[in-house]
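This document starts with one chain, in the form predicted on its own, laid out as structure tokens.
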Amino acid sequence: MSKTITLTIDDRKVTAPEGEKLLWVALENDIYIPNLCAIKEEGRPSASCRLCFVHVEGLPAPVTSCTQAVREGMVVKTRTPQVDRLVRTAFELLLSDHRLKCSTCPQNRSCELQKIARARGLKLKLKRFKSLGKEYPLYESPGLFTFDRSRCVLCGRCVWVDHEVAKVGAIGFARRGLKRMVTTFGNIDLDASSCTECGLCVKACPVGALNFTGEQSSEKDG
């Protein structure tokens, strides 16, 4: 049984099981830390979105809170000039490969990118970086959901739930670097893949990449 320890986050003393990841301790205590790729049940967090940086007293540089285990007496700041710069840069890099048309997105007003922007005073538009301007075809399952890759943030939540919860393995990551994408095995159409249309991947998506069509959309919102 894990020992309960006490730590300080943003001048608030909180308790948590020793060894729990800092991100989940903060969120469970209503202390918001931006995140997209974090999955609590995942054994080895990927830390790929680079949005959950925090400052831990005694460490030489900010760390990703999804990978940092808590310990007794730890002192954490979720906002410092260095942390804010790292988060802002990661956020702007995500936007450079994201179709920024919020008004026409099915997830408008319930998108995790919008939540992060509000929480950190960030703009949902590009300043320092140019848009990669990628255009992708819209993938559709037979009437259940759509996949708009131009809005995908490569968080991996859909891939994880497909493999670890649904136990299907219809989708995964392909390629590397700027060409990295979520796709079906062999990049075939969804309706020709092993997809069972359970809808778990859609519910896991934090942005507007995966969306239910028609009447199913109200089920996700509810």
Second form
Amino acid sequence: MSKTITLTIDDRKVTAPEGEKLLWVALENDIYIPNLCAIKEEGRPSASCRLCFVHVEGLPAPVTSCTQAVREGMVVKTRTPQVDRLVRTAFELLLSDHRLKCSTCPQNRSCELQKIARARGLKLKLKRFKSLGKEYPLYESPGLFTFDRSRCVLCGRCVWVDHEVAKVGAIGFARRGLKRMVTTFGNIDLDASSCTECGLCVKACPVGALNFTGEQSSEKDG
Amino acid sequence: MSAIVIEGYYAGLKSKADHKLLPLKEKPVIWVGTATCGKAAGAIEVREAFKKEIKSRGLDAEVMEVGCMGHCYAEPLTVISKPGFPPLCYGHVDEGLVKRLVEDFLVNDDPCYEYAMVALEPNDIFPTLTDFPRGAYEEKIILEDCGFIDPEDIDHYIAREGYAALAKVLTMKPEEVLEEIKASNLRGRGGAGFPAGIKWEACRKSPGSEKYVIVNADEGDPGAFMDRSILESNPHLVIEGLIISAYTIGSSRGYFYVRSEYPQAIRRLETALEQAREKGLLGNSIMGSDFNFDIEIFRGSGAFVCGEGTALINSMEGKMGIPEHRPPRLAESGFRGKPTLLNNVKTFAYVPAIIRKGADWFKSTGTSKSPGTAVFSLVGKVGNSGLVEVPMGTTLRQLVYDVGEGIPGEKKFKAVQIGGPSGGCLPESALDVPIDFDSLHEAGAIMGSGGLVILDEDDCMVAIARYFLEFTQKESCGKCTFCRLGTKHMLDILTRITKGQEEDLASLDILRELAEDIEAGSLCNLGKTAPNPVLTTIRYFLDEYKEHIVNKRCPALMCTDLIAFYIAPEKCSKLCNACVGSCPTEAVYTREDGLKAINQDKCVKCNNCLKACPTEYSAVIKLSPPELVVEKEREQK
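If the one shown is the form predicted on its own, what is the structure of the form predicted in complex with its partner chain?
What follows is the entire complex, opening with the chain shown before.
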């Protein structure tokens, strides 16, 4: 077992195993830090959503808490003007590439984006940036779920559970830049792929991109 | 291992090579530069023409292929060395000149001085490189042999003390080699300038017996061709540097990561590796020592982001070429999870000379914090484009005006774009900045890997910033939010500005804020540096941005949406029809009085009429904003 250390997050002393990533230490102590792509079990954090910035005393610029290992005596602030600015920009950027019709979204009120907006006082509305107008057709699986890529934030949680928990390997990331997307090998329909409709990816999705249909529709929690 | 064995081994190689090249000193030798740049200009035809002429006259002369000498503006280049004359360099060689040179020089001893550019050795007859400003400023370490040796014959390299450094290293302890590299303060030439010795040391200290050394030859900046040129002109130099690094950190396997767009570099590397193996310089018990090491080539698929270390490793492992968060650094966990040393082509290329001549010698060139030389590909609006190597600390002014011979056509200098898409645009006021890692960083640009684009008054800085941002936006891997979406929004704002669709000056604030956030928030260095061209142009050319937004005017007359073409009647001639014929859309017409005018509704702003109009008239002009045309026409009436 690694040794236990004490650190300070937002003026609160908390203990944690040394080397644990800061994000999980904060969350376990009920200190919320916005995040979308983080998976605790993942060996090397993807660090792609760029929402979990914090200020660590002694470091010149905000760092992502999902990649920052905790050590003895560390002093952390989850809110500074610099941190808030980065989180706000990252959040607004994600919104500009996300179909923003919360009232018609199955995930309304349990969406992680809404949670971040609430926690940080951010608006679920575009002001600085124009919408990039991402539109994809809705995919409906034979019995269990729908996939609305227009709402996907590319966090990669579905891909991770598909590979590491379900061990199916039906989906992965493809293409580059703005065209990056979650899809099957060869971009074939999910029902033609090796997808077993286990539903784990749907449960992992933090936003309204993957949703259960029918009876299971209440199973997914945000 | 006993030093005697290694020294004896090397002495054998050297004397064999010397002996082989001896006959070349006794007969005329024609060197044709056939790196990609020379080939594109027609070097292959020149080489064949020489062979044909020599054969048909039954002369005893050798035609030899060499790499790039760096004088791109004068390709195809040929050097003729004939006993009794200094070696003479000829530029812009074509088949006609080949005939003349063979007939007059090779047969009749008339070197055709009127066609010669420069002599390569001091003599009493013809000026040498050092008689020109460029030659006076240039100091060559890694380009020294480029263009003067046959890259496909290892003996040429060995005859010029090639692999002497390796022989020396094999008699030293790895720690001693490391100390020498550290003492030299060699900084990574990939762009960031991280001290190579510290990187090497971290790799050496990393636990584990399986380690890798990799040459990063994924050169992808628009307008940059330093690495390609070195690999095509002197591949053994980099190979030797790589072997030395492997010996130092304790690795038995090395790779060249070369982009597939460099087929000739790959071919010449393959030949070089094969020859090095035959000579016992790669493989088991190198030069009779107990050191084993071999090298493979890995072809990248042309993604700019794969020049980033973690993305490069992912790509080599067969995964998507997408960066990862660091740490862990490559020195701890790189290729296949093992400690890995990744340096740029040029960084490795400095190593043999440092070992041969010592760290103090290396530090005697350049500045104290950035010792050695800097290699630039000088392109854009400059008289002498090409590949240059100057000591660190040379100012940008010297580089542009002395080495590059200034801006052609009496145009005014505007800016120099340094460091590629991750670099910045520096204005006239920054011309006296010395070229070194730290000074350039302070000025807002970066050293980068050496791309240097010179811009004149006809270049719009907003359009230039947009051009580079469009490049990085397209090359973004899409993994992290800031780079994937942020660069897209920046590009959209810039596009609106260059099209005159941006009404509000506040968009400049959004642009700047976004740029700063992308810099601070992106996952990898491609994202972190992508806003640099925009940030530096806002910093130095803010007025130009404002003109586009407020007055819908492009001061450089470059943004097509903000200009109109106009024919000044007072300059136009009734006797000339050049513009009418050049217009692809029949927008140019002849007025009743015989002068020409442009129907703006039909004009597609292709620039043809401006080019077609004879210089004695220069009647076609560009106006910005386009509405000025209406005013001009009203004045006429």
